[in-house]
Amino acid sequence: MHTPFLDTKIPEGPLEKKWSNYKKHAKLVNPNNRKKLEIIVVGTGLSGASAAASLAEMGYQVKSFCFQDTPRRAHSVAAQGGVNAAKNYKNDGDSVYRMFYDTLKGGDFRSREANTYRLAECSASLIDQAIAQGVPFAREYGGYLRNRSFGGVQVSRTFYARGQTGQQLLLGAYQGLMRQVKAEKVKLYARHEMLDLVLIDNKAKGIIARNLDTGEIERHGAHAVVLATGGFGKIYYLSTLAMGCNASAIWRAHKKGAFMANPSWTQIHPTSLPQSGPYQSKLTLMSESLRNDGRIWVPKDQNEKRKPNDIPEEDRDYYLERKYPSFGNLAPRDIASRAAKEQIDAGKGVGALKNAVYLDFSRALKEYGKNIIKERYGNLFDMYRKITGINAYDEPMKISPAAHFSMGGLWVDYELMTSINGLFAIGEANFSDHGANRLGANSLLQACVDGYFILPYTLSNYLATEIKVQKTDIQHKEFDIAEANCRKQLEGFLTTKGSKTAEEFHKELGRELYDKCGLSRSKKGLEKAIENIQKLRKEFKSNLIVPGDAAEVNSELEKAGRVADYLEVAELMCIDALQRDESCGAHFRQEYQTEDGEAKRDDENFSYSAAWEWTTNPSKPNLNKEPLIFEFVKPTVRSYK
């Protein structure tokens, strides 16, 4: 049974029906009401644009914030490789069902079956979606969308458009995003960050906005708030996200009631350039269709000293081919970064710090001629060329495994609505889709069929209710108060005058993170991690330094906003960690593995997403469970071997 918290709100019926038997009952609002509602959509990437435009078209009036300077450059930007889609172009035995596994199993059964098949289920309808805006997707010699594979899978249901699908996808979102702003039915706050949420009667009706640009604290009011701020992965510091992604919105949303659900569940990439040097602040992805063709590879011999092309074939080890025969290079990016963790530290890294392994495209060279290769991939083999000065087409890539994508977040049932009435969460800023690993290319998917297919009908659902609501007045009480609060946080962080900038802290919060909440994690590492954690944060309200003051430019008072939501998120995270004794996708407990060193989970007394509810005391977390019931499908051991 459910806990009367977390009411899922999954519909009835078989698993195939359930999606259009909501939307055949989903209560509607009256086009001429819906110009009277307000929404407020958080973030400006796939999901955010997405959902900001259909809401726009659809006749509401919608504000959009993003604290970049254009929502072109939203970290969706970033994505490389593809989305994936069930349409069976390469007629391999592809469908819905067998996408909808795929993703459950990826996620090592800890998903809930509803929302995973109708990730699968919207998925066709997206690249629809996308060709209509003029989406450039990579073709056949004949004109049809090609195809490629991803991690974890067997056939190939990838579209992209080179290496920069995410750009691409974004662009048209932007295009459909910028029509709704020149029609006036989207009001465009660029430079602002979220400060705070605000609750009347325990419902979402508005926020507190900081304009970045002039340091002016906003008020805007609405009758429902969407959160598309996309995930935390940067909380690790070294990351492939970009310097602005951060975990604030969020957090201020959990801090106000919103449960945070599985935040333990962080993925690391396991194709990303390696770290070079402690002058870094940011790692470069290398998208993971580059596995595709390319091999990965070790020295057999950890005291190897010869070059990689001089190096025999009888001297390499394969390891993902030899460990992983059925998947070889295309295992799951959680398997295949803790398989090269191993090879590590066991001593074979390679490069200059002995932190990478070789991805090796010499077999495809020879097989498909440099053209074919290039066209493939010849924009990463050119962004790699620039940050490293070595030529990929004449010998091996040097790649390492990297932080970069959440799947856990803000709680949300089948609606998308988070634990606050009024307050939904799309795109990575919610757990919903990918359970505890995501497989590669189902990002730009759940942030496209979020924001475009499902949360205009959930939305408008809830919306049905509050066409008698009047518009949501900012001199309202609560208003005041969350202002005040926000006023008092950035007033302390300019008058503590310590020593210690917000870089310096976040630097170190994400080493600690990363060797004991990273690829691998302890009871004892994790114990040792929540003591840490909690003297950082001790440091951090006595001994930071924020120059300059708020009614400014202050990128530096921004950062100090985001460490300090870093410092309590890091903590729920070990805490997470710690209380799920077994291992399942990313999260790897190293108490809890088979006798050859995979995942070993525990089905009888895991089974269940952790919702933690905020308790005014961020080292005391009240847990709830939502149960993981599996009508449809009986979860087995997860292997790829």
Second form
Amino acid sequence: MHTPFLDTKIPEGPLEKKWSNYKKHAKLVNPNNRKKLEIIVVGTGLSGASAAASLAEMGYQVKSFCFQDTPRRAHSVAAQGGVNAAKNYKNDGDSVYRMFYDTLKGGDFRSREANTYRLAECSASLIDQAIAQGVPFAREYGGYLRNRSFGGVQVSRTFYARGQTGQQLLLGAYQGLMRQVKAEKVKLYARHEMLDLVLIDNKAKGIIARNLDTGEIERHGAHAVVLATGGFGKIYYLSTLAMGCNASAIWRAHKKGAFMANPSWTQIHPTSLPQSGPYQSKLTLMSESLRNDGRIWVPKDQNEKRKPNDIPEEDRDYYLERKYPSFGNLAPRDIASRAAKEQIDAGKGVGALKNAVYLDFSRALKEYGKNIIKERYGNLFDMYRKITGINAYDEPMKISPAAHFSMGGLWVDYELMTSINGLFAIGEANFSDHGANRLGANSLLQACVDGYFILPYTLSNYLATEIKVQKTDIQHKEFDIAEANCRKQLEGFLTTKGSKTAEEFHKELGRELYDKCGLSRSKKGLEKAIENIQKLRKEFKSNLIVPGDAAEVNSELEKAGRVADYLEVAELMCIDALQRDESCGAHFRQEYQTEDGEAKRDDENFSYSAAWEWTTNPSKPNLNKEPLIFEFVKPTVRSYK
Amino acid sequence: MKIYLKIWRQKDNLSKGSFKDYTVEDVNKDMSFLEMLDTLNLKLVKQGERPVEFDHDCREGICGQCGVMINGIAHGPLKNTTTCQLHMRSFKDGDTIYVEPFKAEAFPIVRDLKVDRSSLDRIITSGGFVSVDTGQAPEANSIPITYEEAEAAFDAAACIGCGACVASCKNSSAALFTGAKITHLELLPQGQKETHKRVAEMVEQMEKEGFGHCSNTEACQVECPENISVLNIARMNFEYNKSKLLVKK
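Please could you give me the other form, the form predicted in complex with the partner chain, since above is the form predicted alone?
What follows is the entire complex, opening with the chain shown before.
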């Protein structure tokens, strides 16, 4: 097969001038022409809502879609800990460059320099923007903004709003979006799910969507389509994601020609609550910020029977402090998760299922007192008590790793455009800024920066060439074909009439994937997983059961569509993990590790992003490589010791 | 544990609904209430029956999408807790539980326990925002906001928009929801400039949507998962009266 040239469109010039150079030369659309141009934005999380609002403010006509009952529910709402910005308010040596470097290093030198630098460069404006919208960030007594520290860095650059930073940032973006609904620049389609992307003359021109309240299939046309549909960590079934999070929009775009990059790179978050039984539907995250004051340990003896408070200091192993003395409990997420797995696998796990480690606040409680700890983490302690029935002021929390964030996603160039003309992907839905591991509090940042500050420029640059193009005709035959395919698929789910629910397939797939394509991977395991996923996909075609019909509210039908896509995404994840014969960031291949068990990168052979191309056979995707060129930074061994 | 359920089933907003009886065996005390409903639905689907439709998404108490009446109480018996964060340890073996949708004129039923709360969105659309475009913002630390002001604004901003306040109110009033947004934005210098216009428009929209008036029973605060204070309602009324006196027609 041919290998298309992946044009990253990275602007010329020194690192710190690239974005301003781009902005200087980007094409603009005259305000009078903007109102004639329509944009579809799918997803209303931080990236989708901020993009839709910002584009509407500029004068474009925006249609905004979400599957939830209101845009404010999108899963950005659940982000707890904070958002990073290189404000250097603490005078502790922070700068745009340092933030860029931390992010690049955190991602194990597997992201583009130019994109990562731009993320850090735009971070300060985001804080200004959020404050102007009324986001109640934490303050010092004098009235100035407060910061805290997060994993993988040695400065305090994280801004936060108690343990509900995502909620508050999202409400700011949501309110901005609703303001544009009032101004009639945004038309809102809540409880709508995108079923397919429509291409006309090789350009993204619209979507097919299903109204989840009525079952009606609708056609929507536009001059450009933006996917802001978030991550797909829910593919593991047990994850920190919301129940509805899915890969369907990006996967269906992938099947229309958009490349998927590094799909196997999934962040497994170290501080989630452990599974308590087979009925469990999700794993709740406890913010990483807890690691600022909490100490992680396991008993030294795997047969330890005493209660945590009765185990004396000398019988505890604070393994993160021991192994990574300079970062200690604030080691990056991939490292902290893998270290926890190591302890759990060695039989030192705690709790009834021996699947957790302790997160202990006793020293911080002694040092600062209960009031301060309550002020910092009160809602997290409350949440912990609600879920487990345990009071964490009196005894250590039990935590364990859980699937959390997709570093992989749709391949995009510097303009955040996918390999399909006119199709953009922003926020977690794209692959761009985090490399092989995302640093804490960079996710909210990337979503916001993409939506508020980057897309308004890059999308305008694209639309400037579309101003003479007429409104998309939704009677075009491409819409007919796409709609017919969607109807056929839904009909297929309903008429299979087997005996296994979509949820049961999903749980089975999730276990397989977590086991073989999760925290650690091996050639043998991945090959086995591919075989099992193919079997499961075959069974899905003949043994699925979905009651009811398509022309009504039918949550089982919604799930079936998402699981059908997951069954294909999962195989690509395994194929991706299998081709990468190295370890980097969250991608840990057992065959490639140093003597003391750290990830062993292979820059000579694997310093690229894997951009996969759909070939109609899910088992035979075509690999395109985007070489990662380090012009300004020399990749080093990533050490947090 | 064995749990007996009486669940409200209703095909759509025009059809008549009724309670149907179900039994769920093997309920574990560490299960969440929604996982208990999942268990029931799995059984129903495998029998080829329609599962009970209910709204939910994040299942960690923050998105605000879940919410049902459990034994007549919005989000069930545990204080300051959403339905998804309620666990079966709050019930006993052999209990009978009544499960109904949030009922209000402004919340039409979509199916079973799912209701349409877009009326709350329209209240925000009418004025629940700061009129600032992307790119206009001044340096974040240029306007200091005291610790106390920021904390008080946060207390109001913590509302998750679930609608439990409306469902708990005998008048189906959205005063707590609306008052919380007005307070959040009024307490911050960035939002203060528009308070008069905002409060007038939001209160008007609230009435247009068919929400009732507040008669100060304070049931809403008791059942609010975020413990949003009824003082927000007092502030809304105060600001509303001020806006009527000060804004010239």
